[in-house]
Amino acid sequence: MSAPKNTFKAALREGRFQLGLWAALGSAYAAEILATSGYDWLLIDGEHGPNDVPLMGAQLGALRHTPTHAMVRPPMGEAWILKQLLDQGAQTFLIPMVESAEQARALVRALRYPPHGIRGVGAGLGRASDFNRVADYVTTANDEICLIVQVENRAGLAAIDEIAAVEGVDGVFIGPSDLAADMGHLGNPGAPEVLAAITHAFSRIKAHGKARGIMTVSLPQAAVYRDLGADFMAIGTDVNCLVAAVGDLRRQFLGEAAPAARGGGY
């Protein structure tokens, strides 16, 4: 037996659009009713969700019998929670705030074994290998690793060829809440002057061969990322979502106005 395909990875290469959600809750129970809403992927946030190891590796296992692909955020790209989260079973991970192509290639090294990488070798002791039930899974796992690389400020975009080009590197995530912050943008997104580096980082990305991702909770700002040659995309997030939905049941008993849409942060 060989390790699970990552069907996302396989569709990226494919040229299929992922369409996504976040999930922030730290609820296992909640990305299990996420997973089965029909997104393609789902991304199990640990930067600002309320998430530590145990409760990401809850919600891998919640996702794992489900057509929904789990990806996974740490809170930074560091080398030993990536080992716990590869051994609990995330085969795909979107890194924040990266800024060079050196941090992308220890990245990539940090999620593949040895001779290629600095994993270490411990999986028969979790769900990555079905708890050493899958044979082979040491000598085919480095081949399913989904490795995003998020550039959210001027130094990521001042090295996005370099970034792009790294081996190893799947695809590359434009975070436009920190870039439009970086840019003198705070809270707004959807400024032109962050369009206009978004779809310059696009073109880049897509010279070098790789896909583009990026995230939004506003519906027309989507389709802009839509048109812009978007290969994979969140629309929302549980939060996002619970919250309009419980705002909007109570209205409607009430009789009011859905209030103005207001910022979130994406």
Ligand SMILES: O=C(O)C(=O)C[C@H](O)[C@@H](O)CO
Contents of the next structure:
Amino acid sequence: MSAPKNTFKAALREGRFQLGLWAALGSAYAAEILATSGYDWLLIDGEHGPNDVPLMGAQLGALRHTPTHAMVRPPMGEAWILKQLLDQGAQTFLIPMVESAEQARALVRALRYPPHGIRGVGAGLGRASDFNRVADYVTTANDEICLIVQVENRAGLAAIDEIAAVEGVDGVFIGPSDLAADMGHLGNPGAPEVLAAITHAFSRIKAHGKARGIMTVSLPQAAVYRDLGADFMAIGTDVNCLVAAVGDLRRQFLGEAAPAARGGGY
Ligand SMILES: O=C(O)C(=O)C[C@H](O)[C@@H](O)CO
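Based on the form predicted alone presented above, generate the structure block for the form predicted in complex with the ligand.
Every component of the complex follows; first up is the chain already shown.
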């Protein structure tokens, strides 16, 4: 028996658009609800969500038998945390603040067993190998890893061609909020200059045959990104969905008008 098939990676290779949602509540129970709501993928956010390794592992467990694929984002692309997430069954990784091809190559190696990388052998202890029941796990695991690097500042943009060309990088995700901040538009990811930079980045990523990813909490902005050619996109977060739903419920009961939508969003 082999490592589980990475359905998200397969879909990107076949050119099937993948619709996603951000999970930042740090709850396996909430993640299970999100994962049974029809999205193709869910980002378990350890960069900004209150998530540590066991909590991300619990959410990976909650998603295990659902149709929604789990993507995990550690706070940083450090080999030690990638190793723990791998053994808990994560196969698709979103790594923040990648600025160079050298950094991308180190990530490719951290996620793979020798001779292609430096991943330590211990998955028999974890969910990744179904607790040592998947006989061929270690010899098949490398093929099912999906690495998405996040480019979200001017340094990363300047190196976009070199980063996208790295073998083992499956996709490049543009972080619009951080990119906007680095470009002098803090809090305004929809600024025209930022959109122009994203348009350019998407064309370079596509030229290297890699998938283009992005996120937003604004539906009009999502339509813009889709028209630009996004191959996978998160269109909201559990936090903003919850805030909107509880506010609307209360206002509807009281007959109050909805507040004006806030521009941008992050
Ligand atoms: O820069 C970005 O945009 C991201 O990295 C996504 C963020 O973490 C955040 O905007 C999610 O709400």
